[in-house]
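Single chain ahead, written as structure tokens, the form predicted alone.
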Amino acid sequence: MQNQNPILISLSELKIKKIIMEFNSQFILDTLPALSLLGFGLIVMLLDAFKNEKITSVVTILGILISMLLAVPGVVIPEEIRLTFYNQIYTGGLAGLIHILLCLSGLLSVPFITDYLQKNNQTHLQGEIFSLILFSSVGMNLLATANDLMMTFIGLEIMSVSLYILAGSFKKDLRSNEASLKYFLLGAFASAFLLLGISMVYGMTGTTMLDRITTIDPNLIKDKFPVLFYPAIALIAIGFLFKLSAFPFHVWTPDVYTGAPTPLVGFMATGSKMASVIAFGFILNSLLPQSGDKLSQVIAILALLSMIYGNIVAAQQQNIKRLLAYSSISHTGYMLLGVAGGPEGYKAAIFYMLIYTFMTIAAFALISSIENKEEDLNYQNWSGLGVKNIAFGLIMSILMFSLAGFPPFAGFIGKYFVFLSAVKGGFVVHAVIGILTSVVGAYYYLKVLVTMFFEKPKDNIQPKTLKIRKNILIPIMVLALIIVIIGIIPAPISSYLDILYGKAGFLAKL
């Protein structure tokens, strides 16, 4: 040490101090949205430990709102997306918007979950459920904004483990236990496939950083590893297609949707799908140069099969939760069709997921409001319910018409953008078949409304299923109004998404 130049030592110390200062300021600002979710999750756990159940929902909502507000500056003032946390996570711009949208699914679900737990005398579960919602939101955000495949896997596992436990929240309910066990066992297999695919990609490329993989010569990988390349992509795709409940990796969906507590299904079916769609599109975008059009063709075929299978099987269901479970498979098909369409399709998929979030959370919240026993979930028992309860009938009509894709509701606009991006991407036949499958979807959605409005009431069932609390009815009405407004005036959201998307090189480039 004595022989070292003191000037060089001084310069090194200044450089280290500068790095530490930049790390402390910029790093903290960039990671605050996710860190705040984690912090509030720990706070909710402490409140639960001290049996303070009354304010856990308030603290949860406050935590999610603060996290969303911390991400607002980069969204309100559109900025270039940037890397943080040793180049492993994207932040700012579109990444900030993605964070807000993912938090939105949790924020909208909390009031309905609170009401459902009170109705079922399960308020002692609030602490663990809301802390898991916050922790799963952290995982969703890491998954959707990761630039490193290992960070993608970590985010996926944080999200998945939280959802496995949420599915089995009602420990004395055999259906809830069954849903959790099936979800966990099948999810573990899917995670193993994903991790194996990631390890193979690392073996071929020498890196797990997606921005570096895009710079590697495509021919170099395929020439050196012709046997490993496509199996690696297939394994990664299987891991994500399971989370998206795409055909043929959908087998867990109907049982989990049916067994899990109803308003929790709305959260599980929206945030996790949005995060998985975005992450899957991001990874595909990085691997497309190496695979050419073959990967897009495979995704388009799986999207087509999901649309056909989901709609046909949903048309045969009488349990409303199973009907929505199978219809979610078809909605996954629409989103995957957008992903197959390239950069324009990724944007359409994000827009579609926003609309799907409003529709799905509102639908499961409305179902939970009249659910007193298992028979209430059979919509054949809803005969005359739309006439006898005008508010219920009106909201359900808006939701069913929007899910079916009728104008002027938001569901129509979402499907329009997805099919348009598919046509621009060269998947004209797939888009046409997708439109035809939407006709099948319209059949079973309208069938629910026909039962509610045009069939004779069943007096022995209706008095038990008509009472809806005002504290849950008003938020659902607000969601229904948002669906109508977006359907009539979609331009503000789509235009702003265009601005942010144009600055997001990690999704916009090919």
The other form holds:
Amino acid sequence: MQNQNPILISLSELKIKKIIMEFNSQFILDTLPALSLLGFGLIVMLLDAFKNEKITSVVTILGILISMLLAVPGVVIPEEIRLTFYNQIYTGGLAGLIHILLCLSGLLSVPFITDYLQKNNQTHLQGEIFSLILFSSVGMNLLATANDLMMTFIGLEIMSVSLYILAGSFKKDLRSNEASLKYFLLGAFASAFLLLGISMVYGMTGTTMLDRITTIDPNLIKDKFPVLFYPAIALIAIGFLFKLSAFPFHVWTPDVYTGAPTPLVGFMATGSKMASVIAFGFILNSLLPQSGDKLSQVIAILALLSMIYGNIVAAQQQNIKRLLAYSSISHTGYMLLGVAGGPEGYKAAIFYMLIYTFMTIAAFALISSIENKEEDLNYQNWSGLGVKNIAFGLIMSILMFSLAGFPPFAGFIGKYFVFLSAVKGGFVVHAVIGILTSVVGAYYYLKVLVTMFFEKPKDNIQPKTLKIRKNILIPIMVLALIIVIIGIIPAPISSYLDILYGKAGFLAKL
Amino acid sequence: MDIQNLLPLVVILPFTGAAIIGLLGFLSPNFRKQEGLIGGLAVAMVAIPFVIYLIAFLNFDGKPLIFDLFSWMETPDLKIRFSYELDELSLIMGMIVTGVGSLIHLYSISYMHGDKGYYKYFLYLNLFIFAMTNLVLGDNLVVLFLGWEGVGACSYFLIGFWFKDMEKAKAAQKAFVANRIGDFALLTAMFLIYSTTGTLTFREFLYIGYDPVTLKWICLLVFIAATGKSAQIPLYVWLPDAMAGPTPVSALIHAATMVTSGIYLIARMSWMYYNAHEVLAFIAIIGALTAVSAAMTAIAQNDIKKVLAYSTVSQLGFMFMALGAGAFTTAIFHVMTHAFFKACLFLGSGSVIHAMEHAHAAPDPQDIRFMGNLKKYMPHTSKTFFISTLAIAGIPPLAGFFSKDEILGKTFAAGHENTIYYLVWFIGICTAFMTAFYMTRLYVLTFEGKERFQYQRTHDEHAHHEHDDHHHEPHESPAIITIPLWILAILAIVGGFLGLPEIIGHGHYNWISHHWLGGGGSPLVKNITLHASFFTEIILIVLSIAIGVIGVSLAWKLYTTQGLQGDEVVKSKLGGFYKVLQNKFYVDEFYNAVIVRPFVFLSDRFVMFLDKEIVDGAVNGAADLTDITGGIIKKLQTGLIQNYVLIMVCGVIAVIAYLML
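Alt. form predicted together with its partner chain, vs. the form predicted alone above:
Once more the chain from above appears, this time first in line as the rest of the complex follows.
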């Protein structure tokens, strides 16, 4: 415990030679997935600078795909997970899978963003938006696979700063500006908590390396620093809970989701949360004495409050983006209930996040396809739309049913695993209340469908463009199909996650 | 190539066919017009699996072939995998389903020509084959149940295929409801099996000991499920109405395959039934009663498809008699021969109906009172129909004789143990006589005798203006229809030789019971106690031949000489009872009065109140509560960043306080 911070030691002049000597080609190979994302981000920026922004979307998709492919060799061998780059990050095995999962939300969003920008005559923004998406994907990757709390913080900031800018990418749109500013101010506020927490942990343990912290008995630290211990962990947790938009740290969510360009919200709401929940669970498991700790209780309570608050307020919303923003708070609640439920639940939370990624990106993409003016977002104006445009109605029904957690859609499976692990983790009451709140959820999701299918069309106020444009219809249909398929055959994916987790030994302590 | 690698195709191909036809048909109106493409694809997706079954059958070495597609759901206590098992029983069922299935697909290409829902029809048909494959191949009850529900759904779609006709839509609904009652019993049986054994996989729960009461209940519930699907008393009412669907569908689903799935299921679980004697006797009695009442009803029907429908119910009754006697292999044997001749009969009737429709000759193209002498116009149809009629009537050496004789022989032999089986046997003999009679009546009234229809000749004014003369004459169907007819007719001739009676070489030449299904390691119990002495056997055979011959010749003589007047003779013999038969024992009326109307009344008056006032009230109340609380809480979201920070700080303080205290 009296050890000095290894980074500081390494940075001292004596060791600097050693660092250079230690640096080898293996490091480059290990970090290649993240590096390639970074590289493609730079390429996209350059393309933009030389007025080639039209091909940026293709290059972005290509870049993300290449980066995902580079992570595949590690995933194939689950035992491969190990530390690399001066023990800063994990690579291979589960870390590879995490990388692939995190890349998904960027990959899936790009076609919809391209289309949206075309529709709004903002194609000149493509270059910066896509390079920011790539950069924030790098940040997500570092955040989720970091072994060093400093690296965690750096990853979080790379990710967040990119997102702040993305939220305000429609520079002449006031709401977009407002979203960006609010997100930035509150985000900076939350980051400060996180950083304070990290420094307190360093003060108590003398290191920021999670693999070393795990070797120290938390009870020893707790006894030695009774006043510091819980506040430190709480502050770190709050940093993440903000990113996850859990009650009461959700305050930014409705305003940012409503103001930011619609398909970008899909990206912001998924990838960053996935990365945060992975890192959150990992850090908690490293710091805490055992899973049934007081902090688990706090998380479970916050999960519950998020579910109740998110669902009840969402039921009040007429603006579909705002409705989804509040409902995302409730989905955070479901996910956190998993995190509170211990290692099993942590897996369930990641699975839930994956399903949520598909549903949310598809939902925002679908909304963006009919959005022309502010009033189009009010779903009360959608009466009869489902009958008029069958494809829109059908896909919206799949998404709403899935978000509400009806079988046989993916959303049901996600909820099932989360509640199962919550019950196993001893949070029976929480699970019951959670299920009750999801009934409220069903109320407002279905209300959208009722308006779309069973109410007489009011022609004068309906959205003008009813047609989903061809170039995004197929990606949306693919997403809807994935949601149905996961709902029917979840076992392959969930058991694969099991295997990787088993091999990773991340949670061996618990 | 290793057959093991090909096996998954038997499940995947029909599904792929349905998916492709459905998707392309839904998306592209041009595709819907490509009848050749749709039909060809659909046939291939059934014919290729048939070839695979055939290869598997020829290479079969007694070890069940198991293949596993994927795990469906996994919880700690219950793992359900999409895994399939090909053993002797499922191989033979699979071959019947895909063999007869591909012939009927082929036939449908021509039969459904020009129909608006052409692509939908083949979509449902391929989907049906997929579901049926799941039903007969699944190695656990869950996959079987999926198939069971799947065939039910496809049957529902196809009965109501021309749903714009309210009668047909109602028939579909009736079939669905009757089937659901059976499905409920099957589900209950599954729960019972799972709660007793903790597994739903056949090879794990079939061969273990049960306490007698549980066993009895499981067997009884599964049998109730079978009465729904396989149209037995009391749930058989849907099958005659199911004839509202296109005729090839009646041949495939409502004669050859789906309706035998109840028999399949009981045969599959024969190791359990074998120990439940009371249930077996009960099954035999129900089977016999169904067989005889359906046969009696068939005598007084005039719709060609209705007669065949009642005859199907009656033949299914025979199969249940065999099951009830413990002769499981015999039941499967009859499933097979019945698939041949009944499919042939139905397809033949379809050919006739088409011809009659084309000729605009009769007010109702299905009414045999307006037919007669059709053999003049339709030589192939009439010949194949005749062959199959003799087969179902039990005239040797056609297929129906062997299987029906074996059923009667086994039931008689079972009389040693329990005298009730003698009664069953006696009912069976009577039914066999009636079968011969009404089937011959059907054949003669349709194809022989005088023409009782008037197609519009050239001198008819209408025809003169609009059409050629020969267009109005009923004429033979094209080759694509007659070829399947002939293949099935030939099978109806030779199929019986797979199960030669015991008097020939002590049953050693009875391939199906002795070598295939009765071999060691077979999933079926071979009941060796069911064995009569040589002379008894001879007498029984002579008796059943005599019954068949008498039935056929009586009806032949009556109806060739008297034509429709023959019915008057029957009527005079039966008196008032004939009217009861004509009205199908008033069962529909009875069900309507006792079940349907009270039920509708109850839901109208009582449940509506419950639903509207109490349930809706509670739901609306909850919604209002949500709205009110939501309206209050949403005021937290002011849009002012200072307030947001304040909320967050409160949150931080609360969290830390909770942890520290």
